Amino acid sequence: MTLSEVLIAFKSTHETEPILFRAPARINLIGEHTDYNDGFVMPAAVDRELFFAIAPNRKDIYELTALEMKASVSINAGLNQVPGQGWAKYFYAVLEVLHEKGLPLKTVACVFGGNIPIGSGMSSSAALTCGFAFALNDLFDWKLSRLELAKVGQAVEHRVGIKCGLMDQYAVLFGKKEQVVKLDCQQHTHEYAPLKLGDYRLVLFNSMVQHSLADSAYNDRRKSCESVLDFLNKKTGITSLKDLTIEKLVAFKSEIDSVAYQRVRYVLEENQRVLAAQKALMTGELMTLGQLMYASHEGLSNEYEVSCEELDFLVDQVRDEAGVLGARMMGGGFGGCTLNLIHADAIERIQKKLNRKYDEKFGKKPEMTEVVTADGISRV
């Protein structure tokens, strides 16, 4: 679905002149689990987008049309019906927030649509409530700050079951074209490094497995590292993970409950990988760069359990190929995608294998998408 589609389709319906804007997904090159942990992140914005054509309707309804979805609802004004649309309930829990933040809603008539693969680990989420709320807030003046925007997609989030922390809405907010940002989610506060990648590209492989975080152990991952900190601070008065140091953690090994021990071993041994990543992009070293990913992969599968059969399986495929220098899964896991660092002449030869290997293996091929980085949200 592309701009003009969107823009065509408003005005077929809707007699106003709309404003138009623009909201990216987003990769995380290396960081997995650890915002809602306090750590270290690395996501970057990248060309796939969702499109909104928006403007005031003078009604006491807001109107939003999804165009993929083939689907039209109307909110009250009042916001006093929840809709039963599961994208609806995005945009309702957007106005709910802004509305409780004291802001003076008006109504609005919203079409959007975009090319950003659902279900594939992208946050396409964080774009349509960031997205929507950044039209908000630029066509009426608010002037609530980026920061403040991705707080407000992290609370509705929240509100529809996920307890994520804040690099999703961080990253489409915050992206830099040719930059990843390195985020610190404990103060809220980010570093650019340069994506120089030559003759490499970053490829997703969509395993086609649709992952649900909201009934999935997405938020028993959350519960498992936070019971592991009351406990720590109890003990030594630590606040945060990021504070702590894997030293530490042993030394209390044998007062932890075994799984949990696993789970925040693998966030303090990400969180470096994190800091390790941004030298190395910072000194050129993609093959370090490459190296790191394929460490990160393996602790999402065997240390955090979030992996599954599919993606472990699109990882082991490329490890050995020559060409690629790092993949793992990225996003909440279950399902989604996996991001490889694969040279551009060998992306033809390795989507052929894996085309074939999977569905010999799964009975369907992986969907390839090939991303480069992109600005933030913005209007058009």
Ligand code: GLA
The other form holds:
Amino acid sequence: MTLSEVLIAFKSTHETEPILFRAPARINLIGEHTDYNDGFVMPAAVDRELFFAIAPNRKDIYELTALEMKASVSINAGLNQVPGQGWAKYFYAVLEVLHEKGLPLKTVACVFGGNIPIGSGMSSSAALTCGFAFALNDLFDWKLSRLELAKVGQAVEHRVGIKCGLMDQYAVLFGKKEQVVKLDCQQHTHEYAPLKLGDYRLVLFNSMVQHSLADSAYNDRRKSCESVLDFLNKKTGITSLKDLTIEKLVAFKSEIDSVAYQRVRYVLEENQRVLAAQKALMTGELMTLGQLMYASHEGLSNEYEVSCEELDFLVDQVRDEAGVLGARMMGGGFGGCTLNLIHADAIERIQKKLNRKYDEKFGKKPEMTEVVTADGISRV
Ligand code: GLA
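Moving on from the form predicted on its own, kindly provide the form predicted in complex with this ligand as a structure.
Next comes the full complex, this chain leading.
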């Protein structure tokens, strides 16, 4: 679905001239499951987007149309009836959160559509919630900052989806072309690092699975890290895992549940990998970056235990291939896609191999998406 298709669809059902917005998907180069642990992450906005055509409608309902779903939903201005459709629940929650923040909501007509592969782990929901909140903020001139909008998106996710960190929302709002965003999730401050990949490309392979335990397992991991923090807070006074060193953690090993210990240890190691990746990007050491990606995957698979057979398979199959610098599962896990750093000349060969091998093993082909970095949400 393109921007002009969204515009045409809007004009065919509404009489006003809409304002247009775009909201990108995100990838995460490295730093997984560290965001809700006050750690570091390194995402980027990419060139898969949702487009919104939106205008005040002077009615007592919000008129929402999801072009890809071929569905329209009305939400009444009083917000007293939650819509049934999954996507509309996100819109509803955005309105609810903004209303609770005391913002003077006015009803709008909104048509949206785009080209973000749904369920691939590229955060189509952050694009949707932050894109819609950004559009309303712009339209009604509320002057919310990008950080405030990211927090609106996160609050929505906590109501509708999972108890996520701030990475996805931050990435789609603060992303910048040819840069990754190194975000400090404790301070909510960021630095950009240049993504100069030369002949290498960012390639996603979608496992085409979404395991049903994903949300509860995610919230579970979060709880288990929080329980270690609670314990260490009582013992040492630290108030954030950011203030914990591996040495300090090791000192309390015998007093911490072994699974929780392993999870927190992973988080501390992953934070170190993000810092190392930032350095590698600054000095152009792409081999090092690739190795860090593999190490991240190992940690996610064996220590944090959020990978799955399909994702492990996709990473294992590319590991020894010429032209592949690194690969790892990306996002929450239990499905979604792997992120790979592949030489442009090797992509076709790797894709063919994965199509064949994955099909032999799982009876399907992993959808491939090549992405480049893009700017964060904007008015078009
Ligand atoms: C999901 C969440 C993010 C982050 C990642 C894992 O994408 O929405 O906040 O926790 O998982 O790194």
